[in-house]
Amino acid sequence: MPDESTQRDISADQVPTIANGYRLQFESAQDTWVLLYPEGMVKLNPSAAEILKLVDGELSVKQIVTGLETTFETTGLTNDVHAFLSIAHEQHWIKLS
């Protein structure tokens, strides 16, 4: 997991994006979904898919939060989710805007 550092370095303001060669899928042989890319596959657990579905290049930071608070009816999602955005940006699955 990131440390708070690495988390502030992400803002509510950003728009993440999947980043150039990943593609965000369902797996119905696997019943996940995996972020794709040309050198092989990452099977997401359902949290990471959740953050992931809303990562469209037009949402901030903000708003995947509000979606998912107001999706799953529960609040304090933002520490949660900037800290998985955090890997996923460390990763080069997302870039952010």
Given for the second form:
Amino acid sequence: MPDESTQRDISADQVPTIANGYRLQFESAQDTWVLLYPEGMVKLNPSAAEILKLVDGELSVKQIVTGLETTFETTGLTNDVHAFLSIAHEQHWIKLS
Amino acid sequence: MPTSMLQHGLATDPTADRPGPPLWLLAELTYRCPLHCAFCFNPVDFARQTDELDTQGWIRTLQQARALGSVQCGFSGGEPMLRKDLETLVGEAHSLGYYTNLLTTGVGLNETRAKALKDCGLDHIQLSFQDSTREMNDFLSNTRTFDLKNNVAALIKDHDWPMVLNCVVHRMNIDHVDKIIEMALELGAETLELANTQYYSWAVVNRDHLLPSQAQLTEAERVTNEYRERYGDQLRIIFVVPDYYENRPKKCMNGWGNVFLTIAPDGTALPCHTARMLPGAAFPNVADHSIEDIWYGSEGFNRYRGKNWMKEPCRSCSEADDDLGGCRCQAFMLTGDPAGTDPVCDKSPNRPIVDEAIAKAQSSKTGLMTEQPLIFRDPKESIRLTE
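Could you drop in the structure for the form predicted together with the partner chain? We only have the form predicted on its own so far.
What follows is the entire complex, opening with the chain shown before.
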């Protein structure tokens, strides 16, 4: 079993926040969650949306994983959540404290 | 200006039968402007178009477009700050769920109005600069605004808006891109758009003064890349090449009637902000038709939608989906045929028209030496040029 806590620069104790100028929103006309930013928009796939919905500047990465595993009655989401948040960070969608 | 909007992934599913919604709504609130930029993208005959939708007209437009699926809303002009109801319109757009963008020269944006705009939910301000030096900024916009813009940049920071600076680049300032980038860094900008002039409207009138040489362009890109390497994520620099120097045309507006809906000051709905120049039936007005009828049903928005309107060489071209034949306005301006191939494409039999303009631009003299003086955007010139 790989050491999940060190994956891709994101640590379980960090607290992600949606970056300034970005906004997560459900768009009924497109039937999808989107991330809006200055003059642009990213359509999110369902799992990306579920993760970002929990990014509230309060929950740690670890708490987000636990929250998703509880909601979807599953386990082993750590890798997926870390991988996505790492991409989101690279894209400047989120800040990490 | 809207070139930047094309780069941020507002693509729709090309296989869908019914076009997607007008995701991008550009509200050109007014053609009035205190500046006199020689590359202004407003129509050359702007002084003949003085009608403006009233507050209720704009609110109805915002509501209808939002119901259809518009989500990005740009408030532009002219100078949108000249509309006294700007805060009302931004507030309405925000409460409808739009992401609200203000595209401004900064004139009229003081502490009071900045606070009011923040309070009513404005998400983003894009501030335009003409150059990094006071002399050039004031010369190119033919007014004294440089200090004011610096103050406005500080206001944007103070109110915690993401700061996007836009600087239109051309022959007379492209040699200063280093200074422009330094200025953006000093002001704490997150994004800098070095938007090479695209040749429409006033920029066509002044093209010989504005089109840079290949050597200027190459050097400016080299300098830009140097800064990108040095500063990385601190400042995102977008460099938009003038399309004359490409050999394939741009996928203009990401496709005609595909994601962009522009509403001109008088309520005319346009597939792009310059489309009114095209021959053919008049484009519909929001005073007479719903946004839904305009977007899906009007002749104007269906005229160059998709690919059925194409002629050769586009019709049988393997790259037709990549650029959809380029820009209808450019094809019309340069060749007289709005359904022809954008002559930027080197498969176009009319490419020599673009090559000729480029050849002229390689001269070592500045454009200031050409016989026609630089013509600044001005109501009197607008009337004179369109008599």
